[in-house]
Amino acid sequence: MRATIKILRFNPEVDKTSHWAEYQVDTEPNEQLLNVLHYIKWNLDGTLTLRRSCAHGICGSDAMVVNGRNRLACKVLMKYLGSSVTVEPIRGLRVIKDLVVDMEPFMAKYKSIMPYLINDEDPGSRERPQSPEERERFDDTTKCILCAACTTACPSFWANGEYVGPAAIVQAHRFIFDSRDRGAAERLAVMNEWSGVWRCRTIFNCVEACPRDINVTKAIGEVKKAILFDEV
């Protein structure tokens, strides 16, 4: 199949504003969009800049806006995109160059929820046990790969950059409901701040954007209930 790929380009060294660049490529219907972008970079325009690593939907580094939706370039095939494809950087974060954005503000919000096990109790001579039911309580939110697709699809985040965002709330959920953890109160205090979970307007963009099919809005609702009713 022959496809037209339009990419929103920006080089701060030479550009005052972003502009569209168009490329014609011959590709296979089952080809990953990521490989098409590789072809453009390696054969048509070496100045194109993008992030990628594993190419298997695990690292989350190649999140971008594809035909208006947040996607991982490695997880979408050309046959589902058609012969005309638009590619833009994810929204709400500063563009460093082309499809590369500054992830530091996003990662700062992730770090703010203390994304690690908090438990000073002596585990004794064995690992801290956990039943299948206890694990199931937070299993969905362990799937997050920190691609930022959910957060940068969120209108509340676009409107207020101080909002901690869906990804950070998902990560907080993962530990708040972990039976082995003892830091729920600290995390819920962060979630209860002005920039925390109450900024969510339940728009569901985050659910559609998540490449791991996490029910993000459900997790956010459960964190809200935990704050209100102490359901941890």
Given for the second form:
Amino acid sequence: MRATIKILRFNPEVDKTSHWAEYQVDTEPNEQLLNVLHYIKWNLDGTLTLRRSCAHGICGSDAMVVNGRNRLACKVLMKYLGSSVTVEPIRGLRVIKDLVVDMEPFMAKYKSIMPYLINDEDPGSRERPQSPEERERFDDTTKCILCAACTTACPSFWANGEYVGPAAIVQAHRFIFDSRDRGAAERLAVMNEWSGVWRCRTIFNCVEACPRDINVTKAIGEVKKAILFDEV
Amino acid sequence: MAQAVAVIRAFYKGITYRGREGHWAWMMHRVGGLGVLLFLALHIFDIFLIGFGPEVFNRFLFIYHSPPFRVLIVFLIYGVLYHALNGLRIIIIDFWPSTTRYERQMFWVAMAIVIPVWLVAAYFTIAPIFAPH
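What does the same protein look like in the form predicted together with the partner chain, given that the last one was the form predicted on its own?
The complete assembly is shown below, putting the previous chain first.
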């Protein structure tokens, strides 16, 4: 299967603005898009820059805009993309080169929600037990791999880079609704800020973009309700 | 200014991103809301004209019956209907987050109510243009 891959490229040492480059590639229907990008980089144009680590949908390194939607290049197969494919860097973060964006602002937002267990109580010499029902409350949001596909698909984030974004809210949800954690009030205070959860306009691009099938908007809704009714 | 540029850029990203129902529901909600706001401003203006006496007021109201304005009113009706129905969808989603699973279906239910009501209202708005005087 012959495919035309159009990639939005930007080299900060040469280009003032980004431009499209086209590559003709022979592909297999069950091939990952990431494989095709590898082929281009290794055989057609070694200057193509992209980020990837595990190549199996776990590390969250290779989120990009594929045919107009946020996808992980390693999780999307060529047969679902057709013979003409466009690839762009994820939106709303500064492009460093080609498909690599500056993830620092994204990670800073992740840190701002205190993504670790807060609990000063001494558990003694054993674990902090939790019932299956208590675990179930935040099960969905434990699946996040911080690929930024949700945050960079969010129009509220495009319009205002200060917005903490869906990914950070998902991570906050993971701890706020954890029965072992005692930091809910602190995190809800961050969520209730001007740049917090209220910038969500229930657009659902985050849900469509998430490669882990997390119901992001539901998690955001639960955080909104926890603030509104002062009840976790 | 920087904020205005950011909003324009965001709008460009909005129309070039291939989101699904929720994305377009939101875009229409925004555009419809702004349209309704524009008419509201006009409405406040026409009520303000009462202060200059009935003649001025009536003369201005005449423009609402002109054919081009009737076409605009058809858009206004869509804006009001859609904004109201999709607004209910958003309220339901916000207060009962588990309904997020059905957001697409809820969008189409809203459209199934909006479109027929809008078409009927549009007919009665446009028909007088073609009626013999």
